[in-house]
Each structure stands twice: as structure tokens, then as C-alpha cells.
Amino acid sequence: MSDPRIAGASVTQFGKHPERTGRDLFAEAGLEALSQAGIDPEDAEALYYGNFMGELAEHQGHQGPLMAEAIGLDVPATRVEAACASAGTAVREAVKTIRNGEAEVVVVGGAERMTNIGTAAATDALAIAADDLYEVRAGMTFPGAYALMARSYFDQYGGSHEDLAHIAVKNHEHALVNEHAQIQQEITVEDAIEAPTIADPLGLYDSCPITDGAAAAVLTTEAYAEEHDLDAPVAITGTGQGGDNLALQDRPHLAQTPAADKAAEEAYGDAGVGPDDVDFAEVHDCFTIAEVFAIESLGFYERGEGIAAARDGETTRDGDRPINLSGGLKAKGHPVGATGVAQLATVTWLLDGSHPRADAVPDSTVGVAHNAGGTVASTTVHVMEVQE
């Protein structure tokens, strides 16, 4: 069994680009991870590709042959759905493939196109990734959910609005060199405090924006980059899946998030290391609220915790295990479909010592990526290692 390499990955600039559509933002994504890859497009024998909310926003379906065809590719291609965590799964799948020896090259990626469609109608398809019948018909949104679950989780351990501001604070200012994130503005605990209110106790800063944008990766076996000479040091050495009910009154807590337990247990299992060993991470913080869970998930702290992380300095780029140095969604952006290849790209060039904020963890040879779909129904963990 071959842990896969990667041999080339790519994001598009994130933010709005209501002119471009999903097929231009992921040929230019795909193309060029497959150009830092240096590989024969005629190599790649699989596409899967992450994908939201392609009816509601660009009115197309069966978008797997649709982008590859936009990059070239003559292969078997799969859409893989999963709200917000849609393209973790199907790096998920792509990790499968190359491990059972069905493929040696696999292409990975995903795209959404959002702000071509308002605020409001963004909103609302967004809405479809929780239980309509029970939920959305009664008026909930994805911001009111996380609200709820921030009340439960100050509820049941404590913590305050403040704490959730020195988290924007932090991911503001990671992102301000982060060349491809859609939201390079410095902000301060008090702007974060005294922002408008989306969903009490949750701001206009505690919120991730709504973003247009795509990322693509090449995978290969351990043997084809060795054979054909890539520059491929970092490699995907655990993945991991977990699920929970869907809609938030069919859980028995709030206030914390169980998928991400089992993925998280999983991948670091399947790796054969644990939280210890991991020298930072990309975690889904679509909300300042989820940045907590997914840090308790990963067994970086015990729950409680993590709320204070981010105020201690403990998660920042000085910090001892720094968390979302590309921004995180709440600053660099979140393309619901292409958010897990982005933070696997993140992951590589801080491996590798490419990314800006590299000088944060010179010496890292583990990271993880965290993403996460819905009320964290759904969410996959991978564990990424640089290889001898």
C-alpha cells in the first residue's frame, strides 16, 4: 500500500468573481497543479471533484466529466457531495484509489461559484445542507445553528464573545500574506466585539464570507514520483471520516463535535501517530465557534479548553501548535467545494516551506486538515507528513 504523494496543487484567488464560471475557476486550478506536478494529463487515470451547490448557483449537475474536460482529461470522473466538507471526501476517495492500487494518478479538486447570486440566495442553498423538513422550514440557518451551538458550549464550559474575537483576530492576521485570501484586513479584538450581530452571540467576524473560488491537486503513488523524478516530499499518510445525525435536535449535545472525534481517530490511527506529533493544522472554521470544536476533536485540548487557545497565544504563528496560518475560512475564504483541497495545498507548501507563513513551523514534519460539512455532520481529517 502506497501513501500518496503530491505532486502539484493550486488555489485560485478566493473572493468574488461573479463574471467567471465554475468550469473557468477549476481549469485554472486543475491546469496548474498539474503543470507544478510536471505531468502528462494522459498519466491521470481518475478526477474527483467537491462540489456544493451547482444547481442552485450555476443551474449544472454531473459537473464530474464537465471539469475534466476543462482541464484536459480523458478519465473517469466523480462529483462527491458532502455540504462544506465535500472536497475532503473526495481527497478521501482519491487517497483510496491510489492505496488499493487502482490508480497511480489521481487528480483532486473542487469548485464553487457563490456571489453570482446574492446574499440571500446564497444563504438559502447553503440552508440545504441541514434537515429541511425539521430545520429549515422552521427557520434555521447555518449562522443560527452555530449560535446555538456557541451558547451550548458557554453553557456547558464557559467562555465569552471575547474569546471568540481573539480567534478572528488571530485568523485576520495570518491571512494579511496569504496571496490568495479574499480578506487581507487586520482587525482588533474590540472591532471583532463590536461588530454587527448575525446570530447572538456570533458577529460579522466571528462569520466566514461567501466566496468564489477553486483548488486542485495531483496525487501519485510513491513509485510513479519516484520513477519520474517529482518533487514530491510530502505525503498523505492518514485519513479518517466521521458522521453524526443531521439536524442538531437529534444530537444529544451541542457542544461538541463527534464525527470530527472519529475522523480525527481514524486518520491518526491510519497514520500511526497522535495529537502530540502534530506540529499544526487547518481546521474548518467556518464560524470562530468551530475553530474550538475542531481543535477539541483533534485531541489538542480537552474539552473546555480550546476557547481560550487563541487568547493565550497558543494558536497563533508564535504559538507552540499554530492553527489556520493561511487565514482559515473565516479570512482567506470558504468555495464550499474547493475548501478541503485548499487546506491540503495549505498543508503541502507549509511542509515543504513554500507557503508565506512557512517561517511559523520551520522545522514541521506533521500536519493535519480538518474539514467539516453542516453542523459538522459529516468531516474528514487527513494527517500529511513529509517522507525521507
The other form holds:
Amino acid sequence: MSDPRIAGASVTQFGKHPERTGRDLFAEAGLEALSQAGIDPEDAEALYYGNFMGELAEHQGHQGPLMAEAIGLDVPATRVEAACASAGTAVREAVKTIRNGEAEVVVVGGAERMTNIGTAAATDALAIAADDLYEVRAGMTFPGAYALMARSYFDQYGGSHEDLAHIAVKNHEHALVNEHAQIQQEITVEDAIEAPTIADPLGLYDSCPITDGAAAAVLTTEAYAEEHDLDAPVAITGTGQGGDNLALQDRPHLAQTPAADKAAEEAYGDAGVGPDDVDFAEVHDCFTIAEVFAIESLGFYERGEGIAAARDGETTRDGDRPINLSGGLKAKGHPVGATGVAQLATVTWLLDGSHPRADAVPDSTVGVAHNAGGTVASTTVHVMEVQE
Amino acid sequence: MTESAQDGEYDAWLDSIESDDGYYLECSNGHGWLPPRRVCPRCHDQDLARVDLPESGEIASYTTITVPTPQFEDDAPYVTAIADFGPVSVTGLVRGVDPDDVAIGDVVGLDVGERVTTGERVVVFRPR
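Having seen the form predicted alone, I'd like the form predicted together with its partner chain now, please.
Starting with the chain above, the whole complex follows.
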């Protein structure tokens, strides 16, 4: 069994591209990833592709073969859908395909087109990641669901909107040098607290933007990389996935994310590492409170202690364990079906030193990507390590 | 979906709430769920019995939503909450109380109302 090497990775500029089709966005990312990898496209043997709202935003289902065609591949192509964890789940499928010997070169990616349908329709489309009968029909929105979780967290463990504001400030600051980021704008704690409310206690600056974008990576075996003299020092050494009841009302806890606990435990076990070995992480901060859930589930903090991590400077770029050096979903943007592979790309670049925030984690060897779907009813965690 | 389309047991469950005969499904190990269910996802038991819902529950968490989906455009701002009814929890809109006065632990009863925007039925909590 070979841990997949990442031979190439690419993301488009995240932001508003209402005039660009999903296939155009993915073609840009996929062709660049293949080019970076230096791999003959004829050698690619499979595509796993994440996308969530293609039917609603572009009236386009069956996107697997469409996207293979868009990057010039004639391979079995599968769209993977797990809400906002679609691309993380696609990564997991790609890892398994490499590991079980079915393929030596696999392309994994994702894309989402969201801004062309406007805020109201995008809010509606995102909401269908929740339970239609019992949540969407009771007025639940995606921010609303996380607001319920945030209020429950505050009630159970303490914390405040001001603590969440520090997470937003941190991630905006991290994104300032990220040319792919949708938002490159510094904000203050006061800005975040005073921003318009979306679903209290969450406001505009607690929420990731609506984003168009794509990401792609080329995974290969260690043997193929050596044989073709590829520069691919970073490997995916651990993969994990967890699930939970779809509806919040059916879960024992509103202030914990056990699907992420399970994914982290599996990924750490698979890689043979623990939370203390991790130098940095890219986590799914679709809302500021989601970053708190993520860093607690990843074992970096005890329950109830993650809320203070950004305020205390522990997860900032000069802290002990930087979180979301890309700017996270909060500032980098969240083209839903692309996010998991964009995280994979970011972790790769931070580990190989080519990311503009790599100076925050010099000599790092272990990074983690955490990608959550819906209200964390689906989660993937991937451990990535430098192998040379 | 036609106007007459029904969502099976979910609509039957709303009917039961409207007629003050609300119920949930309980497996033989005491785990509660709302319909439709064929199996208890916690213990795999398929012997689910219909049990009367408690008359009141407690707000477990709540939020005032100011940016709604189009189906709730004219309802906004509105309060969505999860209320704990013992073996089951239910998600619904809180009505009959000032949004600023809603708090975790508030005792509420279960009702069925209409969305302002579409007139469709919606689960509603009212203070008890």
C-alpha cells in the first residue's frame, strides 16, 4: 500500500465570477494541477469530483464526465456529494483508489458556482444540506443552524460573540497575502461585533462569503513519483470520515461535532500520529463557531476551551498552532464543492514551503485538513506529512 | 410536486399535532424519533411504537433569523428553535412571544401554524 503523493495542486481565484461556468472554473484548476504535476494526462486513470448545488445553480447534474472532459481526460469520473464536505470526500475516494492499487494517477477536485443565482437562492440551495422535513420547513438556514449550535455552546461552556470575532479577525489577517482569497481586507473585533446580524448570535463577519471557484490536485503513488522523477514530497498519510444524524434535533449534543471526532480519530490512527504531532491545520470555518468545533474535535483543545484559542493568540500565524493560514473559508471563500481540495492544496503548499504564509510554520512536517458537510453530519479529516 | 402532494407520515404527524394528538416513535429500548422512521438508528430496533408526545417541552437553543430563504421572505425576522420534548426534540418557529424574550429553558407547547410567505404549514412553539 502506497500513501498517495500530491504531485500537483491548483485553485482558482475564489470570489464572484458569475459569468464563468463551473466547467470553465474547473478546467482552469484541473489543467494547472496537471501541468504542475508534470504528468502525461494519458496516465490519469480516474477523476473524483466534488460538487453540491450544480443542479440548482447551473441546471447541471452528472458533472463527473463533464469535468473529466473539461480537463481533457477520458477516465472513469465520479461526482461526489456530501454537502460542503463533497471535495474532502472526493479526496478520500482518490486516496483509497491509489492505496488499493486500482490506479497510479488520480485527479481529484471540485467546483461550485454560487454567485450567479444571488444571495436568496444560494441561501435556499445551501439550506437543503439540512433535513427538509424537520429543519428547512421550520425556517432553518445554514447560518441559522450554526447559530443554534453557537448559542448552545455559549450556554454549555461559556464564550461570547467577542470570542468569535477574534476568529474572524485572525482569518481575515491570514488571508491578506493569499492571492486566491475572496476577501483580502483587515477587520477589527469591533467591525465583527457591529456587523449586521444574519442569525443571532452570528453576524455578517461570522459567516463565510458566497463564492465561485474550483480546486484540483493530482495524486500518485510513491513508485510513480520516483519513476518519473516528480517533485512530490508531501503525502496523504491518514484519512478519516465520520457521520452523524442529519438533523440537529436528533443529536444528543448541539455543541459538539462527533462526526469530526470520529473522522479525526480514524485519520490520526491511519497516519500513526496524534494531535500533538500536528503543526498546523486548515479547518472548515464556514462560520466562526465552526472553527471552534473543529479544533476541539481535532483534539487540539478540550471541550469548551477552543473558543478562546484565537483571542489568546494560540491559533494566529504567530501562535503555537496556526489555524487556517489561508484565511479559512471565512476570508478565502467557500465554493462549497471545491473547499476540501482547496484545503488539501493549502496544506501541501504550507508543507513544501511555497505558500505565502509558509513562513509561519517553517520546518513543519505534519498538517491536517478538516472538511465538514452541513451541520457536521459529514466530515473528512486528512493528515498530510512531508516524506523527504 | 402538485398542490395535493403529501409527504407521507410527516403530513400525518402534522395532522396529529393539529388535532392535539401529537406523537413520536419509540423503539423497545426507549429511543425516541419523529416520523417517518422504519428503524432506530441508535440500536437498529425495528419495533417502533407510537407514543403520545409530552404536552410541553423546553427550548434547547434558538436564533432569530434575519436573512431567510425565499420561502420565508415575509416571515423574517423569525425565531427558529429546537425544543426538547423528553425522548425527542423538535425544530420549529417560536411565536406568541417577543423574540428578545426567548430564552433557553423556556417551556413551550407544540402547534401548527402557517408561513406568512407561502401559507404552508409549519411547526410552531408557543409559550406555556
